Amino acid sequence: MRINVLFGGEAGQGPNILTQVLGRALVNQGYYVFFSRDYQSLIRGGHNFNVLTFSEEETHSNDSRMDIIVALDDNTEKLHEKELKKGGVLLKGNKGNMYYAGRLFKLLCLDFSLLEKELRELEKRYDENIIEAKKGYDEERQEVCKIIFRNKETPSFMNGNQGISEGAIKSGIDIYYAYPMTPATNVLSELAEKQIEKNILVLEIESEIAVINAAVGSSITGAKTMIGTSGGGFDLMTESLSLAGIAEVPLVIYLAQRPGPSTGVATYTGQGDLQMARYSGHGEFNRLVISPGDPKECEELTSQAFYFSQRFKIPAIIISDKHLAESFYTLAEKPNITFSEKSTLLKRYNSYETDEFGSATENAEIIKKNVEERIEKKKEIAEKAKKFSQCKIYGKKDSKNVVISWGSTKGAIVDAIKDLDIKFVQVLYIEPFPIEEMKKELEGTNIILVENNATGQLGDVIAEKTGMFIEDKNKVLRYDGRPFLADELREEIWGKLK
């Protein structure tokens, strides 16, 4: 059983709350739930919709065809009715979201007490909401499927931004600086809500330039410091990224991508900033670039970013995107958190090449020595990275048909290749890149590259690092601001392999 439900309406009509309420109830019943958000850059009006997919088996993505559509306005029906499966259910009319919550729970044979519990936990307008929900529940006469309690331990239900936040907290973060920018903004609010409880300083500063400069200063004084932004904000930070590189300042940077160039489509998703993360900043200096594919990996890789930044005194970049940052996943396993010691030295810091006392120097021998030390450190970082999972393998591990990708595409790929003769290689470490492991997994195989960008940037990294080129005919690229859908991706991948 795999059921897809679409909730649509104008901004302000409440499709998010409706999706959250049903999603949490299903998770508490022991089901696997995934939901994603599609919304315009508007506070009111426009068209927003969420798609929730649930199953008795692990699920990490949505499909293109809907079993149920909840239309909170006429526009939702007009735009999405063609996506409704034959025999699917369309709920529509001039009613509020809580009325439809009641109808949905009845459709899925969920007891009303479960909805009542969720509405109490909302802590907003309970009396009004419960009346509307009960009315919808009593008026619904259909049944789509019977949801039964599966008697499983309740797993966690979170999005990627919450995973980043939890990973930072568990890593002992002291300070988080940011200027709000979708889709990284929620990390700012998540950490702000917990700053007293967790003894964290969370500050919103006037610009991205100020953010990274404040962060460098805080790191120099010994604080475990993290900053967050999206592509346009990261652009502004790059001069001070180089400062962190030459001055050996430990700093964790969360780069949550959205489509560009410039403002692009600010509330949608894309993977166009991989090369920027690798190459931004002037001169040659060390950095870590890592890419989680779900909220559990967000926690784990955030802790690894703190570990590498503290141990090797380098900037560590965690690269995500809107789809991962804001989609909710059911996570049955607990994350493995890497502990990191604070390692900041009380010394003189400088943006110049320096001598042993931290004073600026133009001495050729000292400059050469400093550069060579950074080169040696790069080798140490690469060697230490081998102790971690730099890539993961899914599907038929001995298959000669290989799909390779990174980041948020993981969910749709894992769902798409079920029961197919395909191995999926997910790359988590972009810098340092797992060269030998990649050669082992890719040589002599039929490779399909899947990315949410127009140029296949991971493919370029693979070519650069291993000498293996992936032809355009073997690339499945999506660059319309939307994520991959499992059923459509399955057809594309299998078609390429044929």
The other form holds:
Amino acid sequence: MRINVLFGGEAGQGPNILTQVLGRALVNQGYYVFFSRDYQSLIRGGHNFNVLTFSEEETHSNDSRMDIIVALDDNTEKLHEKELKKGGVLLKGNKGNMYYAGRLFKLLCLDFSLLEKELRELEKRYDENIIEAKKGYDEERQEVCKIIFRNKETPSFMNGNQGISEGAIKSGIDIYYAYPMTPATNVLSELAEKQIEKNILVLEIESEIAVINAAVGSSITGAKTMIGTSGGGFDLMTESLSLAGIAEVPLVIYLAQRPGPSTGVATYTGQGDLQMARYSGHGEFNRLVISPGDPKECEELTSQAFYFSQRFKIPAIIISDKHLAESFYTLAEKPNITFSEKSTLLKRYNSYETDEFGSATENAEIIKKNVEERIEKKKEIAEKAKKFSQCKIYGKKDSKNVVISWGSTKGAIVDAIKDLDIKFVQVLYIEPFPIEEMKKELEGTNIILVENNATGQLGDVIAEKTGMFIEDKNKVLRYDGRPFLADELREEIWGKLK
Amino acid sequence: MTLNSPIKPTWCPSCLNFQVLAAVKNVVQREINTGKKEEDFAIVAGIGCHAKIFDYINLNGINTLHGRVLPTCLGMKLGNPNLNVIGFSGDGDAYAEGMEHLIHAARYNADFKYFVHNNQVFALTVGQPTPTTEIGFKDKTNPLGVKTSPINPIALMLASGCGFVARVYADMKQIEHVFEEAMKYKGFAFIEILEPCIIFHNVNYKDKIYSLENENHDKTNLEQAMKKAQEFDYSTPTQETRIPMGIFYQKEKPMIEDMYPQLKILKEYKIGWKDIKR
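One more: the block was the form predicted on its own; return the form predicted together with the partner chain.
Up next: the whole complex, starting with the chain shown before.
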């Protein structure tokens, strides 16, 4: 069973709350739930929709065809009717969102007490909500499927940004600075909400340039410091990224991608900034670039970013995207957090190449020595990275068909390749890149590249690092601001198998 | 530990930056003699001739990027509110590349001291005009002469709500006096040093300056301060020019370190985030 439910309406009509309520109830019944959000850059009106997919099996993506559509406005029906499966159910009308929550619970044979519990937890407008919900529940006569309680272990239900925030807290973060920018903003609000309870300083300051320079200032006093932004804000930070590189200042930078260039498509998803994360900032300096594929990996990789930045005094970039940052995933396993020492001391730091005293130097010998020390450190970082999962393998381990990707595409790929003759290689460490491991997994195989961008940037990294080129006909690229859908992706990959 | 650095200064002979260096070291040394430790201080400099001061004082800190002294100082104060942070910028640093931070520094009011070495020229790049260079100034990059009026940093800082606004001439005694007052002040202190560049912008201000203190200027009166700020507009001095020097305005305001309970705890226990075990 894999059921897709679409909730659509104007911003402000509450499709998000509706999705959350159903999602949490299903998770509590032991189902795997995944939902993504498609919303426009506006506050009221327009057209927003969420797609929730659930199953008894692990689920990390949506499909293109819907079993149920909840249309809170006429526009939703007009835009999405064609996605409804034959025999699917369309709930529409001009009632409030909780009325439809009632009908939905009935459609799935979920007991009304479960909805009541969710609404109680929601607190807001409980008295009105419960009356509305009961009306919907009583009026619904159909049945789509019968949800039966599966087990009582309650896994976590969270999005990527919550994973990043949790990971930062578990890594002992002291300070988080940011300037608001979708889709990184939720980390700022998540941490801000917990700042007193967890004793963290969370501050929004005047620009991304101020953010990264304040972070450098805090970090050199010994504070574990993290910052977050999206592509445009990251662009502004890059001069100071280079500063952190030469001065050897630990920094954890969360880069949540959205489609560019420039303002691009502000509230949609894409993976166009991989090469920027690798190469931004002038000069040659060390950095870590790591890419989680679900909220559990967000927690784990955030802790690894803190570890590497403190251990090697380098900037560590965690790269995600809107689809991962804002979609909700059901996670059965607990994350494996890496402990990091707080080991930075206040001394003499410099943006110039420096001598032993920490003063600017133009001495050729010292410059050469400093550069060579950085190159040596690069090797040490690469060696240490081998102790972590730099890539992960899924599917049929000995298959000659290999799908390779990074980041949020993991969800759709894992769901799409079920029962196919395919091995999926997910790359988590972009810098340092697991060259030997990659050669071992890819050599002599039919490589299929899947990326949410137009040029196949990971493919270029693979070519650069291993000398293996992926043919254009073997690239599955999506660059319309939307995430991959499992059923469509399965068809595309199917066509490229050997 | 001594404040003296092993690095030999590369400023031009008789550069007024030597006056600033001596004054800063004298004041910090007196603070150390009366109980503070070297480790309690941190210095931050930008990029330009002024920034070489970082190499000539043996204190911790960072010689950071052009224009980014202020957010770096803010970050250091928020990282450890017990540090005595002193920032140094040039006029390019403070009024061109880093202008946005100047206004916000007044708004945050973190407790650190900030010197702007204003020589009205980009000296280390051999003599281009800055936002405080007078109309008509010519160099290779501006053969037609500067067309725009200089900004008035004193008026700007007063308008931005800065609680300590001062200007001094690049003379050791003047700098020491105002710096000592700034150290006593709790909050963000803005001190501009009017410091002619002997190579690229050698204007004689010495005969034009007068002390606000000697003329009984009421430094608690914002309106008066604003009037005094308007007396000199950074143009080439004429026969009538009079340049007020000293503290234009001084008033304590809430500091950002005292607005967050997390930071108040650090201050109370005299620790930084580095001492918080988790």
